[in-house]
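In structure tokens, one chain follows: the form predicted on its own.
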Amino acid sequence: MKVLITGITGFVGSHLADYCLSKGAEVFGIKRWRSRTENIDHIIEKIHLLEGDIRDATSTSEVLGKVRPDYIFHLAAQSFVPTSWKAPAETLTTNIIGELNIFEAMRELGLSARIQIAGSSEEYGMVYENEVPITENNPLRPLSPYGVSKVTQDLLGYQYNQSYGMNIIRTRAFNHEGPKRGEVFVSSNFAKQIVEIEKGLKKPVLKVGNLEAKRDFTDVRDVVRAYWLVLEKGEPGEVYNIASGKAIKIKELLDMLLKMTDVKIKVEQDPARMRPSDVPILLGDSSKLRERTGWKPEISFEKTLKDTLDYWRERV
């Protein structure tokens, strides 16, 4: 088994690789030429890595060619959304024609293998109350400019599907956290700076955003293996949510990582976190999911948040 990983050296596609690995999986990655690559340095003499950008054609094709995968999971995308306001055309760009040339290229070489492609629950947006929680009938109604990204990606893989017959499988994961999560994203975001005051780095006061927000959270290591059982059970053409079922405010997140430090810590709002919109509750409904593939989270959202700190406490 042959699997092609977009997005290998990010957060999730680190985990994704050591996943793949532990089902005996040969792994390939596409790396571009200045990304790091400390999150997989652990399994780097058992991957394969590549020189590509997914947003160049003809590197593209040139990698598809080469590796011909049984398997491919695509996760390379700019994936923050405050910054997709910051750069809209850049997100639109590296996640749009991104997927686009990897959808051209398997028709040019004419290969048929299974895809992922890795959605995310901000294509819902706008959410109702009476709409939650959330299953893949809800209408999309993206509120910023990486969620639209996002539905476009979504609607090209149900598009390719319909008219060429590719095997391409679509998910909407919700929030989904864990120990390597980039430190611009709110619980990873929260640890390091517990962890800075801890070691006398910062003083004790934590700098946050809208504390309001609801979200389902998922660990990324649950994650990962409902991607495995998407392409191993799932129907091409089909989306599938990946959520907890659960959600909780911002601030009770928060709340449960000041409980594992014994520090005193002072919380104030930063007005440069704030988004100029914001979802107000994302919580996903994943029983279609459960009832094709079998999967269930297995990971506690306690856990997920101890070992976030702890990767911090290692590193800071």
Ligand code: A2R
Given for the second form:
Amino acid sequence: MKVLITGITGFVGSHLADYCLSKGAEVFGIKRWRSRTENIDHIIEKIHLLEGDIRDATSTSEVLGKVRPDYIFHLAAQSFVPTSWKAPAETLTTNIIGELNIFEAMRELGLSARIQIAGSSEEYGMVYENEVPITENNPLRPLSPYGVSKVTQDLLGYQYNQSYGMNIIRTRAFNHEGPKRGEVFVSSNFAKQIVEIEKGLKKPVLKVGNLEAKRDFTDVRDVVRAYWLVLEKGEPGEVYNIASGKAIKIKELLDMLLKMTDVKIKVEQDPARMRPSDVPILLGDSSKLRERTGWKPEISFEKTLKDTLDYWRERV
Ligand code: A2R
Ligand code: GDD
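The form predicted together with the ligand, contrasted with the form predicted on its own above:
And the full complex, kicking off with our chain again.
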């Protein structure tokens, strides 16, 4: 079983590579020439890394032709929502054209690999309190260029399945956290600030953005298990939510983290961390995935946050 992971150097890609190795798969990954490999250094001898950039059709086709994988997990993306307002064209190009290059390369090479497309709960965007829990049939009302890019990736996946019968399975993962999470994302950012304060490297003031948003959190290790199950048991052409089914305010996430430290910390809102529009509530219904694959999350959110704090305690 040959598995190709785009975005293998990232947060989710690195956890997914661990999981695929544990399933006995031969793991291939795409990395850009300047990609940092710290997330996968522990398995670097066990995987194959190929240089490539999904924005470039030639490069993408060359990698796919060399690997000829059975499974493709398409994770590579500009993944940070705020950056999508600062660099909208780059976000749309990487996320949409990057995926298009993969699909066209697969057609050109005659590859029938099963491919997972990492969509996002951000596709639902503006959701009203009476529209939760969110099923796959909720309207898509993205509130950021990132959300628009993920809707487009999702619809492109649908269209290529319908037009050419390609084995494309789309996922819409709600927020997922854990060790190795990029330091700009909320749980990782708050955890890192706490550790910097614990070590006396920062004044005891923790900067935050919008604490009122509600999000549905799952551990990244549960999410990569869902990605694997989706390719093993999912129906091509279909889309599956991946969610815990519980939503908490970001304020509650912060309170959980603050309970895990002995230092006294003042919380301060930083206007630069507020978004032009923030998705108010994301609470997912993943019954479709659970019924099809038997998946359910196993790791508590307390453990996810504790592991994230410990990750930073070892690094800061
Ligand atoms: O920045 P790099 O060189 O380490 O690679 C990142 C990769 N990536 C690309 N790979 C090839 N060609 C590109 N043009 C390109 N642009 C970005 O995507 C990195 O390996 C990965 C993104 O990792 P993270 O930012 O840590 O994202 P995360 O949380 O792992 O998200 C995975 C997927 C994304 O599609 C999100 O939109 C979705 O889950 O939520
Ligand atoms: N990053 C960040 N930093 N977010 C903050 C902060 C802060 O200081 N304070 C409050 N927040 C709020 C954001 O406004 C948002 O409502 C929530 O915390 C989560 O923000 P992020 O962790 O940046 O994640 P995201 O929800 O925007 O996007 C992540 O999840 C998506 C799935 O729903 C990313 O991983 C996306 O790639 C992914 O698709």
